[in-house]
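Consider the single chain below, provided in structure tokens and representing the form predicted on its own.
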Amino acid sequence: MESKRNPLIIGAGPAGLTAALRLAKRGVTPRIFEASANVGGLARTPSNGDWRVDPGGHRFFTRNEEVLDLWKSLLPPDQWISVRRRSAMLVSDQYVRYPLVGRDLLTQMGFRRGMHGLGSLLCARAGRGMRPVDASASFREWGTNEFGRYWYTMFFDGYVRKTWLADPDDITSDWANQRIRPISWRVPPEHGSTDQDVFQYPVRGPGQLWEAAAAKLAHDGVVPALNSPVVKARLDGGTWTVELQSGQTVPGDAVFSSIPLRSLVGVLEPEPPKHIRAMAAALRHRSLITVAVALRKHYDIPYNWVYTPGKGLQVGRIQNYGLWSTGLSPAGWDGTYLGFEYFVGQDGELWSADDERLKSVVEQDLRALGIDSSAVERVMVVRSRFAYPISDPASERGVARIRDFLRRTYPSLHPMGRNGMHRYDNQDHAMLSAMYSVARYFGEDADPWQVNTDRRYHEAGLLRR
């Protein structure tokens, strides 16, 4: 009976592929186009002989069994290792742990800035009283609440405007309570204590785990069409007609889509009423350029994240390859291997630059961190270009109406993922949200839209059995 069905995937990213796991494992056999030439979209991991980059940094952290048990199944436990989470803030050449923790921010930075932050803090706390932050307000709003205006600026203002290319007044808080934690005044344990963060990751980078479900979906005899982008996706009786740039078209009686929603909207046909297209198309991204750097010297950076919001940087987040994997670097290797993140607007001066334009920017960088550039021995760029969706007041109404206006005209499609229903989730979430899509298209009560709306979510610790 369920070889009837024959729906249709767009994008071969964690959405996507869990899809079609998920499909596969009920009799159905889908199949899966995608634009790019790799399966894995931000979480792909490009390789050029042994190095290997993350283009993201992929904690693997989730609180839904199921999503554990697929990556468990994919990956044997020999290929997972346990990575703590050390994060840091860069702010006046010092590195300050992220999340901030009170006992730091009093005495790392000098006394008196401390005491400076403290009583913004208080003031702050004293002016809003017992009354929590509305769910409406602005980021900056939300941050000066939370951690006082010194401390909000010291290290939230900067860090909004160079990674999410936005003013603080145009982003709403809810990513923010998802996303950033208050300041703990407890103090942090001993280095080595199993009460801290730790996440799972795969030995070789998250591309890994995708190469891994490629490999099992062919097994299952689905194959991913790569560099098969869909120009036109027709809606005509019950029918589904995919068309290929390539001009190829094929049946199917659903689609789940994990490309951006402004664009699944640019190729629907008939083609949506004229506000439905303009509300998609003032839907935006940023776009993410990984520049992975191998330095022949050791630097004992005691951190797998650091974040710069101050201005003297360009970049807005490093990696520190080492302390996520030693499968991302040759065996053997005994140098410093970092990846240097810029977000960029997908128009911007710095997207459309050349390689050798980007290794110059890394090595003023490279420079202003006190860091000798004739180190370098290699260099390796990776663009993504819809990275993370942006959010503000105005794109959550319009995701709202497309949403809704999609359900009513195309039952049969399925948005799905972070780029598909334009909402900053992270990979399990947009793992979720394809298995619930998945569950709708069998006509079970699911609704991925009610994936990740839980506005105190934060990722701590490792989920065991």
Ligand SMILES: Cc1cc2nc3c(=O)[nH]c(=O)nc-3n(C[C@H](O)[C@H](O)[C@H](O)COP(=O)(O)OP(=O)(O)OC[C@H]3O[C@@H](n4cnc5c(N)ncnc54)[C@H](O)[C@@H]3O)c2cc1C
Contents of the next structure:
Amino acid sequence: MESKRNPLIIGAGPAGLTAALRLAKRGVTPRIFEASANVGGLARTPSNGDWRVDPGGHRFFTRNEEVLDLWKSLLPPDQWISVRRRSAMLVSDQYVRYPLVGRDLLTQMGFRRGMHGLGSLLCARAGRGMRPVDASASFREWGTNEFGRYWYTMFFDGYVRKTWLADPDDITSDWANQRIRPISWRVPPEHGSTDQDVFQYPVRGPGQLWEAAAAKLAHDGVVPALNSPVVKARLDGGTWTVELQSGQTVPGDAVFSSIPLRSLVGVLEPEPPKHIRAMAAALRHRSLITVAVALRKHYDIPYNWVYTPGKGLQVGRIQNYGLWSTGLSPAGWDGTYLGFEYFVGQDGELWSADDERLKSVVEQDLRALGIDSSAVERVMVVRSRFAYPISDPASERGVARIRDFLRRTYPSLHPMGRNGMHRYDNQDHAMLSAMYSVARYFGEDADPWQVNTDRRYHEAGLLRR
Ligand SMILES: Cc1cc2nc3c(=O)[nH]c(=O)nc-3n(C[C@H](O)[C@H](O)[C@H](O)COP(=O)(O)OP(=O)(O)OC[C@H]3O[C@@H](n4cnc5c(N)ncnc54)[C@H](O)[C@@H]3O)c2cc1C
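Here we have the form predicted on its own; I need the corresponding form predicted together with the ligand.
Up next: the whole complex, starting with the chain shown before.
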């Protein structure tokens, strides 16, 4: 019975590979089509010799046992390391610990600035009394109340503009409340002392896990077809046919899609009605360019995540790969290995810049950091086009209507994963939506759209309009 099934999976990222593993476990052999040359999607780890790049700094952290079990089953214990999360904001040439600590704010940048910040905070609080900021407030209003205008401007205004590419007046305070931690006025616990401060990480980056998943699948006879973009997905009667860019067509009884929802609607045949296509076309993403830079000299940066809100730097965040895992660089490397993250609009000037231009942007940022470009040993550029799905009330309504339409019209089509459902899912939620999609395929009562609907665990930056 199961041998008559021939599902098709589009995308070999965490969702696509998880769906494939689940199907294979139940005796079904899927076919997987992946547009790029790598497995792992956004969580891939491109390499050049012994150098590996984690395009986003991927923490492995989940509250779900099934996901955890799958992670553990794919890599042996000696291929996992525990990493302490140590974040800082680089402001006026100083690393200021994040979450912010009252004592640091008062002392680290000098007495006068400390008092200025404190005065500004007290003014903001006195103006509001004990009233919390109401839910309709913007990020700027929330931040000014929470940190006072001075510290808000110093730490968060530029951060939001650079990473979210949005005006702080256009972002909800609801998001800020969930994601940005308040100032700690007590002597803080050492970083790494709470659950969320320590996370798991594959020695050779997140892609190592997904490469292991692909190897396991290959053992079961499932080999993702790389460099194989799907350009059409046609439903005729109960049969699907996907068409690849090469012109090859492949039949199947169901389609699991982790490609951006807007792309999926664009490849479907019969063509969805005009209003659905318009809602899908209106879904937007932010892109990310990661420029990995190996420096010959060792710079002592005691943080793995460094936010750079200041105007003097174009970069939005810097990953200190050496504190993620020494397995990202060649054995014995004693220089400094950094990932410069540039958050860009999909059609922005930087997105279309070539590698040479990006290298010059990084060199400019290095100079601003006091590092001469002669220290650069190697540069690798990694582009992630659909890095962050953008949410606002209109897109949330649009996604719900697209979801309902697809369910009614194509019951054997399973959109899943982060961009597949246009949600700000981490790997664990992308994987869970794949697991639920497979359960649904087998007729079980499971709803992938219910994964990660708990707002407290939701990290979306919801635009207000
Ligand atoms: C900067 C950044 C930091 C992150 N940090 C974390 C973190 O700390 N922890 C964490 O757990 N998660 C993190 N994530 C999220 C994580 O990367 C995603 O949740 C996960 O990769 C989503 O998996 P997915 O399979 O749904 O989608 P994707 O990874 O996007 O995979 C989709 C795949 O579909 C392919 N595809 C697209 N179009 C086509 C087509 N037409 N035909 C065939 N294939 C196609 C793509 O090439 C891609 O490989 C981060 C993401 C970013 C961008």
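Note that the rigid core is defined as the largest set of C-alphas that superpose within 1.5 Å between two forms. Positions refer to the first chain, counted from 1. The structure displayed is predicted, hence computed values, not measured ones.
In this overlay on the rigid core, G327 has a C-alpha that sits less than 2 Å away from its partner position between these two forms. With the core held fixed between these two forms, G339 has its Cα displaced by under 2 Å. In this overlay on the rigid core, G143 has a C-alpha that sits 2 Å or more away from its partner position between these two forms.
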